[in-house]
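Form predicted on its own, single chain, as structure tokens, below.
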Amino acid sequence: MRLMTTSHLYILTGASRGMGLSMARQLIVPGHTLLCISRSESPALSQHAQQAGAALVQWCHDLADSRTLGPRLESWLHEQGSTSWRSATLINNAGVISHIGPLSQADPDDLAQALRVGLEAPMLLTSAFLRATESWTATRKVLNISSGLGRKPMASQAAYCAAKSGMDHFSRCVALEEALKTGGAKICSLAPGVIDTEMQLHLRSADSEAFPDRDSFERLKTSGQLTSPDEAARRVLACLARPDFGAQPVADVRD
């Protein structure tokens, strides 16, 4: 299906809850086409898009199986054509926290899923996006949603920290590659701050013996230092809209 009525294309993973859902709602405006990739479809988003007069496409796909998703995205982008768009943006937002505990106690399947969703999927989707849009004249951007835990080690969080650290560093590498091209894409791995999501609840509910830093996450909640998903989404999208987006391939929304 080729969509010809809008001029700004956004592709967003992990749009079914938390900050991803908030970003999706804020991106659903006239003039935008939004492709959401999540494990489940959101009827509320479909209704919101209909009311807003915006174009929304939703794919149900488990990002732990991203090898088939990359070719599907590349094919879909080719169908859209290169002349209809003023901008095209990929937002790699999806991520999961594996079982909270020392790496020595990690379940192999749980560990593999965390790395596939948090690192493999963003790399494969970024590769497909850049390849499919390389000849486009549209402004192209890749926004990777990282975390402060990609830059700060934490016990019992090896998989999540490693995935986000890998996201930061592959973003640096891609930025160097795209800088060598005429009209190369801009890329940034952006830490969005601490957000009041289910992930934070999961961390606060962990066994304190398995997760030595649990108390620090409890204090963030009780002291009111958590940002709402809607406000976090607003800040992230404001960074994406900045004219100097990508000048720093690894950044923090609080800088």
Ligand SMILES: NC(=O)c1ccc[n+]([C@@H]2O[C@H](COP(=O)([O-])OP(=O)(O)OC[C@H]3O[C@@H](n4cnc5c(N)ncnc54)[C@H](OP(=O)(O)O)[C@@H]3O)[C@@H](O)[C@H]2O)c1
Given for the second form:
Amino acid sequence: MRLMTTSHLYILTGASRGMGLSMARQLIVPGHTLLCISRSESPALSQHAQQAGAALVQWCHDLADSRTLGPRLESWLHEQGSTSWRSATLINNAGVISHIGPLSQADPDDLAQALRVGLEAPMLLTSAFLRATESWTATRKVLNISSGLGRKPMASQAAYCAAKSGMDHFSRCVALEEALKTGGAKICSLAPGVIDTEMQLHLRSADSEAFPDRDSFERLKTSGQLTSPDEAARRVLACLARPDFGAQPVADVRD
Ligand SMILES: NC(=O)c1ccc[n+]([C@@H]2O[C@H](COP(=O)([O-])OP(=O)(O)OC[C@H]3O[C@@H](n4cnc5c(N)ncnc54)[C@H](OP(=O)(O)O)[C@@H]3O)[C@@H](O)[C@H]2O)c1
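Return one more block: the form predicted in complex with the ligand, after the form predicted on its own shown previously.
What follows is the entire complex, opening with the chain shown before.
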């Protein structure tokens, strides 16, 4: 389906809750077209888009099965046409903390799922996005939502840390590749700070015996240091809007 001509195109993963839902709400404004990808659809988002007069498409897709998603995204982007857009942006926001415990105790399926969602899917989507929009004159950006844990090791978080670290490093590589092209895309792997979402609840609910840092996450909550999802989304989208977005391929909203 060809969407009505608007100016700014966004593709956002993990828009069903947490910071992704807040980003989606903030991106739903007239003149924007937003494609959201999560395992579940949000009826509230659809209603919000209808009221705002913005174009919203929601795909229910498990990012652990991203091989079919890359080609689907590519053909959808081709359908949108190359001339309708002033900008096109991919935001790889979805992330997952699965098993909290030492790698030696990890379930193989759980481990593979965490790496597929956290690293494989963002790479495949970035590849599909860059290929499909290569000839577009629109400003093109890729925003990868990373984490401080991509840069700081933590026991019982090997899969999450590895996925985010991989995300940082593939972003550095892609930045070098795109810099060689005329009109190449800008890319940044951005740590969003600590946010009051289900992901933090999951960390606080872990067994302290298996997770030495559990209490530090508890303290972040009790001392009021968690950012609200709406505020975190505002900060992240402000970084995306900066004229020097991508000058640093790895960054932190707190810098
Ligand atoms: N919260 C923090 O303190 C914090 C700190 C640093 C970095 N981050 C990063 O910020 C991003 C957003 O985090 P958050 O706290 O908002 O997370 P969250 O509340 O747990 O939400 C995660 C989102 O990812 C989607 N998702 C998870 N597994 C998926 C799968 N297999 N397929 C498709 N979608 C999937 C979820 O949608 P469905 O379940 O509907 O599929 C949901 O929309 C993540 O990349 C996270 O690593 C968060």
